[in-house]
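The form predicted on its own is given below as one chain in structure tokens.
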Amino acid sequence: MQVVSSIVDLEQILTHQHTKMALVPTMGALHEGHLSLVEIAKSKAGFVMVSIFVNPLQFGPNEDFTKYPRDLRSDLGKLAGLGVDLVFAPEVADIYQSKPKEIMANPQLANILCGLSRPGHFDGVCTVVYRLFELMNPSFAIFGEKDYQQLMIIQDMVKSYKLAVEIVPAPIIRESSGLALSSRNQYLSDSQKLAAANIHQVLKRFANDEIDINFARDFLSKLGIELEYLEKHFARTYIAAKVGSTRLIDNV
């Protein structure tokens, strides 16, 4: 498994690749959900790449960019032995050597759900993903369905810019409680994690029309969870909620 941070080193390696390549873009703090994406990548291509980059453009001024968990050594340990060929772990200056080409997300997809409380977030996501595709030229890129809104936006970006990459969706990986795996779960205390499992239960019940939004908000509030949204779009149901200061999302 080769690990590089500079674009020069990346290009030297990729110049010699003559097989299809699959990319798993991540922000690190890897968990079993990320590792499941690697397995899908291995099934799609002969050369598997993982990027680890905490992208400042997708964090708002009051969000957790500086506190976002970073542990490259741990991440590399988790990837070792999984059949990953290349890990690209650049610094901000490596990715954005000059002013980045800004890629705007489709407003019809971006200005709802997470986009309402995180203005500019999906523009930042599109900008960095476009840049990674530009640098790494994958035939396939694997994105988890936990952030389904992001998945749709990336698919739309690829179509709009006619990029030669296939976006491969990957199913949500959950704990036995139903809580969707997330790098931000490590912010939660044991009691908060127990309470957070109710987010998925509320989501399923709302999706099945068993409860309404008022019941959901009151139920979660009693557990110390602040509901941000619980809505149906594009034949799916989405939720965002804060457990303490930790914002979690899910969908079914």
Ligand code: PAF
Contents of the next structure:
Amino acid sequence: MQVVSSIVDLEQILTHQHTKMALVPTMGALHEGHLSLVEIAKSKAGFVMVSIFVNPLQFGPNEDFTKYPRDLRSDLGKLAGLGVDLVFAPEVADIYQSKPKEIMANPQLANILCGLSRPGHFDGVCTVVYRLFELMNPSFAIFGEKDYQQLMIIQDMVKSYKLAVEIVPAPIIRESSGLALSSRNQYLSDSQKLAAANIHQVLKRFANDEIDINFARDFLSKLGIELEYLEKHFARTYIAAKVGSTRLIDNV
Ligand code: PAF
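Got the form predicted on its own; any chance of the form predicted in complex with the named molecule too?
Next comes the full complex, and the chain you just saw is listed first.
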């Protein structure tokens, strides 16, 4: 597994690459969910790449950019032995010093759900993903369905810009409690984690029309969880809720 941080080193390796390449874009703090994306990448292409980059453009001023968990050593340990060929772990300056093209997410998809409380978030995601595609030139890129709105926005971007990459959706990986795996679960105490499992239960019951939004809000509030949204769009149901200061999302 080769690990590079500079664009020059990346380009040097990729010019000699003639097999199809699959990319798993991540912000690090890897968990089983990410590792399942690597497995899918391996099934798609002969050369598997993982990017690890905490992208400042997709964090709002009051969000967790500075405290977002960063542990490259531990991430590389998790990837070792999985059959990953290349890890690209650039610094902010590597990615943004040359003023990359700014990409606007489709407002019809971006101005709902997470986009309402995180203005500019999806533009930041699109800008970095476009830049990673430009630098790494994958034939396939694997995105988890946990961030379903992100997945739809990236699919839309690929279509609008006619990019030669196939976006491969990957199913959500959950703990046995139902809690969707997320790097942000690291912020939760044991009791918060227990409470957070109810987010998935409420989501399923609302999706099946067993409860309404007021019941869901009160139920979660009694557990110390603040509901941000619980809505149906595009044949799916989406939730965002705060457990303490940790914002979690899920969908079914
Ligand atoms: O889903 C993520 O981890 C990030 O939004 C992504 C796609 C790696 C872009 O920074």
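Shifts are known only where both forms have a C-alpha. The structure presented is a predicted model; accordingly, all values stated were derived computationally and were not measured. Only the largest set of C-alpha atoms that superpose within 1.5 Å between the two forms is called the rigid core. Positions refer to the first chain, counted from 1.
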Give me the residue ranges between these two forms where at least 3 consecutive Cα atoms each move 2 Å or more, fitting on the core only. 98 to 100
